[in-house]
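We begin with a single chain expressed as structure tokens, specifically the form predicted on its own.
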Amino acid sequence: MSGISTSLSALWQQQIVLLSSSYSLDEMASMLMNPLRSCPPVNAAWAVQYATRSLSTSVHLHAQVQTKSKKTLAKPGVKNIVLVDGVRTPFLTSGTTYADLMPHDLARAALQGLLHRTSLPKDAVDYVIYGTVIQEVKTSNVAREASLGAGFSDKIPCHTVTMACISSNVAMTTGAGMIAAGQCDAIVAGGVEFMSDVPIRHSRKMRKTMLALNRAKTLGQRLSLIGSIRMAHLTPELPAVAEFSTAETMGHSADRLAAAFGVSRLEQDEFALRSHTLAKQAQDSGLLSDVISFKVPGRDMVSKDNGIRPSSMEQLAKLKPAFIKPHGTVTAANSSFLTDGASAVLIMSEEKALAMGYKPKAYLRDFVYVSQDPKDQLLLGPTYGTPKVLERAGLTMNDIDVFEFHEAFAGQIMANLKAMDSDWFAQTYMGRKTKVGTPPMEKFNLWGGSLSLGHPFGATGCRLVTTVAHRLQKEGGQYGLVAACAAGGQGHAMVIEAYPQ
């Protein structure tokens, strides 16, 4: 666990150096008791029993769901759109063995790795969509860069789409949206984070004294710039990672989040230690077949993510909180780590794909996007999707074989669980007269999840749909649910089904 408690450490400091806003114990209790003020009290003793009762879970690694006949949800006049199949490069710690890349060659590595493991001819997609969160500035369009760089064909238009950390949900359901409009037939998805490196600016005063110099026509003028220059126009600007609304940092949010919820650090704890341990059965039982080997120029080969480090409860209970010092519970080791990675899908039309020859994973259901509070509901897209999403499919939580929720923190998926099972807070906050209802551990996130296998903002969408198919295979469901939260306040759910074996 000494990887978690120093490198994972590290890593989030970078965040929290960047920390845009504090506040007083006496403001932080008055943000988090106003909106949640006539909570119902959580039960303690149910809090560890369902976290403990989670723990369980990993003897059923491979057991087989008990499925009942179920009606197809396909619908008449609607074209069915399939996954064919999802690849992804291994998840890497930042500033490890992908330091020295660049954003484009991630996703030209996910791409080479989609078109050797489909076979697929290089000119049979009709377009490239990508999902990425922070930008690099020389490839702004990286679906482009990247879909040229794996060798496809010039004439297929790319483009890139973001939306926080389910960009390349976007990016999925933005290729389904054309390929449902007669447009296209065959799309490539995916999505691309680089952490590694992410781009700083000269400060706006230095930029634009930057900007004057090369407009300046004569020396007077270019010397006279110069020397305006102060020590402070050399400040650089880094990225944000607080929200642009309130100012106020995910992990500062997650803290306050859970604290509303009466998540405890035990709770966290066990969830974390839960996804690595999960995460590591998994990878040692060879089920996390999306990942792809990728030789990294100039280094050694990579197969598998360096992420996923299974501890003890006495480790994680000695790390300290990351973001509201001295009395909050969110830690390196219950949080997602800074990550470099990349993912890509391809899904067609149910009629091309098998014209061409293939076996598609899955049917690509009903979705929808959701958005929130950006302040104190910053993290609950999953509670507000699942039930539309379900409602839009005419399914229950019952009916739902496989759950994959993106895990950005242990007290953001144990808030949303208990957002979930609260009536309160179904009619109070959703306008809905019962509570949503919570997914049986036995069948929620058993190959691990983001606080475990790494999280490449613009990339999990992806692993989390191609990771839904193979379970839906692996376990002999028929229905999955993906829902993942995203800054902003926003959310996104979907239902995919498992295609006929």
Given for the second form:
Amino acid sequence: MSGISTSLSALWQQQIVLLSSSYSLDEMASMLMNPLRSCPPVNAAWAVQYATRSLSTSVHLHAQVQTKSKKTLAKPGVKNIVLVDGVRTPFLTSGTTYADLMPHDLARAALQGLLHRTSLPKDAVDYVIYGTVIQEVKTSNVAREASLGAGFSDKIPCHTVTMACISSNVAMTTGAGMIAAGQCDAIVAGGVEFMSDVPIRHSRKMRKTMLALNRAKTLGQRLSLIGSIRMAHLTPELPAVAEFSTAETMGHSADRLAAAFGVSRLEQDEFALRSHTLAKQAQDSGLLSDVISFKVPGRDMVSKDNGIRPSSMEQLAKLKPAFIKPHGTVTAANSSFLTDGASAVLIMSEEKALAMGYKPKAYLRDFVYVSQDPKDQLLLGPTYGTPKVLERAGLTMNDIDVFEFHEAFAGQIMANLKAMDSDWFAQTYMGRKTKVGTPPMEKFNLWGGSLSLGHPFGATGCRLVTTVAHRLQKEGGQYGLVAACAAGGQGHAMVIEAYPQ
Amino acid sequence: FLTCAYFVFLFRYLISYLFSCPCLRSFVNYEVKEDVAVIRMNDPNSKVNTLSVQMQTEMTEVFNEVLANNAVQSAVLISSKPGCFIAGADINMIQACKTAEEVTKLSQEGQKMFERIENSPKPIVAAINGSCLGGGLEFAIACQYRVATKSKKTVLGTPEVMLGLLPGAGGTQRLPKMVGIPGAFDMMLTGKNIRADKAKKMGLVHQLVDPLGPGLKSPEERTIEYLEEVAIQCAKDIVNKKIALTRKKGLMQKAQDYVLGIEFVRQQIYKTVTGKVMKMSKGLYPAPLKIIETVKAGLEQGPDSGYLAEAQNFGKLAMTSESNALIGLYHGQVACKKNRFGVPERPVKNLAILGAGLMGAGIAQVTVDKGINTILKDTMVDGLSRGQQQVYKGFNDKTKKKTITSFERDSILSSLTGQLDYKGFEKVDMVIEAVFEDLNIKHKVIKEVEAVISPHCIFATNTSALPIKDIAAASKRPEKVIGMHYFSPVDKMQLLEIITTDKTSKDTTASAVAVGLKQGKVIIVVGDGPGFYTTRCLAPMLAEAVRVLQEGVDPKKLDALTTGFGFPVGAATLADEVGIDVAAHVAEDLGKAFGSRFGGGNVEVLKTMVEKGFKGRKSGKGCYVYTPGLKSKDVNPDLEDLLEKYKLAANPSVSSDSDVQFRLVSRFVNEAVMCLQEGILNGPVEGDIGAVFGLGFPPCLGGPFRFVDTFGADKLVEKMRRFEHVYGNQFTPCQLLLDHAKDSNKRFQN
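Okay, that one was the form predicted on its own. Can I see the form predicted in complex with its partner chain too?
Once more the chain from above appears, this time first in line as the rest of the complex follows.
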């Protein structure tokens, strides 16, 4: 037991290493070379009980399908845009089975999976859009490389977008916008993130010398440039998950946010355990049907997310804070971990989908993007986005049947829930008269979330939307709400309506 | 008012003394959380906490209760004020003392109190948010453990030396042990503020807490709460031995301790530090030397001698004229950071500066720094580009020093617009012109600007000598015209001299003062006249300096004489810094206005220098030759030939070193007193502040007015009469000075 827990926490610590602003090459290497983990989940049954009790969640995984008769959100003069289907590769902790791939390989797998799942002809879409955050410089327009590699017609234009953790949300809403504007009828949107390999650059000094070397004309010039290289030139520049504007790592900001809202370590650990427990249940019951199998070249077939680790409160409590030491509350285990993965969705105008003989899964309705102070309100996107999108759609919190919020950190989710429940916060910082209210936990992230399933930055948005569509079908709800925060102090929220069955 | 406050104070004291019931305590209170006593300080009568008599009395009471309370295992000391832990001892308490013995007694009481804290069987954690200075820092370092917020407002330091004092409540004895001898000397001799992260590195605090943003309460309130929570946890962890109070020393630390354990090394350190202090202070400031002496006493003769030396030296220093002068400047500075003209009708949100030269760009830098939208306009692309680069460099240097981030730099600079035309001037609330010092050009500019600005817009002119009413003569609305005299380099010099004419409206003045305060300036508001206050005081001194040069004293000697008197910059160097051309200009203008009284040296000396291109530092040559990259400078050899031409015979009866010093200073001081006599100055306080912060009048003398008080008007007049006998009316004491000389009870400052 203790052996396992140590190795677990060691793994968590390693994965979080990339999140902190400075990490050494050694750590990086050990993370990348870490062999595939094969630890059985620990004490899952007990954890379920605990999580259920402590968060007073009643989990209806197989809730009876009820028909509701709420109004539809269709607006006159606005095209109905539908989600035909969505898929994703299994999300794997970085440095595991996907380690030797490139980002476009993952995106390609997701696209091929979508083609297969929907039997879509390879020239039937008008445009492909992908979201990604850490860009592989060789494939900076990863949408194009993946689309070509997946066998889509080379006549289909592709572009890549980026907006931190809501990049694939931007991909989807960009596509929706093109359809609404009448420029396209069918698009593929998706997202990809590949953290097993990240661009590590030479130092600026070294780059400057190398570029000057390119331009040097004589041997003398070249030799003198080479002679100017010092040890300091060789120090590499490593990417960090830190805000450029504030130089603060996201985990550090999350810890401060949790403290600002008085979120305790216990609350965070409970929420993290809940996420893992629910994800495990969903995985075991086969609810994560958006996951496609992927035969990784030179490796085994992958068909399951591998970051789900229902643990116990005791084990979670053992971990030391990862960012604010020694009194912080955010640990490796109550944060989302570095993940490799890709997702893809097929979005069409309703007429086009019906004309092609598809049975759509959901309508994509109103959406908003919000942004606020990147220092002290970095991760409050859902708090700002939720009331705004509900207002646009003419709905209230009570109308929503399915909530899927992006779980960057357990502390971030709990802080958002507290902010949404505070009149004072709404009045002082949001210019609203009253609070929007908190989502009931029995409707909230019931199939796990980014904490447990994993969070490939660029790919999470499509997972959230597809999950809402699937949960609406499964649970018989009519409206779903997606909300997410993103680096830069930005956020996104979208209302999704079930397609009549 | 004062007596009233005194009675209230007495009354409270009496009540708390008679009943000594916790509910009646108004400065210090505590509550017990589990087994930790949270002691909260909050002076109800002030924005900051000081270690006043009442604060100390209540603190002692609370401390006794905490010690006696069996339910309490440990304590947290915290302030309820958002930006202040303890700002220091109560200066008034020290100033109220009449003898050194009284002050020594105060110091000993403080020492005793902190000794009890240090030896407390229940560990005390100081939770620091905001300023923790002087006595506040001494309190904190007597505690067993320190937690501080990483807020920008959190600064730790021992600024006593700036008031001519020393840390008198154990600081000189505890600091060397805590941060090492060199670190302790650095802190106590410079008095500089140390930010929390630096303090952690030095070993001054143990743990840092990040300031929080918005949550369910305001960021300030929640941050203090969070600090308290963390500090309580620390207190518990100390009790249950999770936190060890003896820290493991690193290899470097051990090595340093070893080296400093050798007496010879310590003696070398005392010698080096004393040498540095003597070089910088010319021996004019007793406090730094006493600090070294006191630290030495503790380290070499043991704590008993150390604490005794601290208390006695504290008493002695408090009675020095230097300390009195420095404390006077401190009070004056506080007074000159207030707007006595009230709140302006509309705040200045958009400001335009004409001329992107050294001054214009400097003004732009301090303006844009505070988020005011600033237009920097010049007539030439080259000039504008140079000016913008100057502003950029100002902020980029701060980025390099890590006082701001590169993002903050960019975001500050986003409020700056550089342009060549008058676009957007209709939205501007104030225009500050910093164009060439020529009345015709200023008139042209004022007309051009008034054609494009809106009616409410204020026109401020940055001139060092031209009377504002002459400039305002070209204006259609003289009530909106005001003078704002900045000092170069604008981002370093604290003073702003604001000049009002008879026609300047009160609201215009209020607005100019508000802008100046926002720019972080210490402000004096003076009446209009040739040279206003500062330039008018400086001009006769520079005229005398030229005469001294003509009499054969070389620039280096002249500099040594002036710095030896306490001026931070020598007269010859000052002339080079100001610019010989500017000096010539001013000398000529003021010479015309005031006649022979402003004579002395021959103006032709300056004019010839300008003709030869010796314009001072900016042209590479002046009194000295400046080589870029070199700090040392040699006397300009061509100057000697030039001075030979204008040579005057020195009269030995008034040419001793001391006489030369007094010739320079007495003309300065007499002119300052005359400015008060003529109503140019509002009062002696502004006169002292202006002279010290704008012209570098020796801070140890506290300014010209305090100097007259301390030195004695009669003695000064006596000297001036002697100089008058040789040189004539340039040394005739003014009437007000004569009045003070006649009546020794008359004083400018209390």
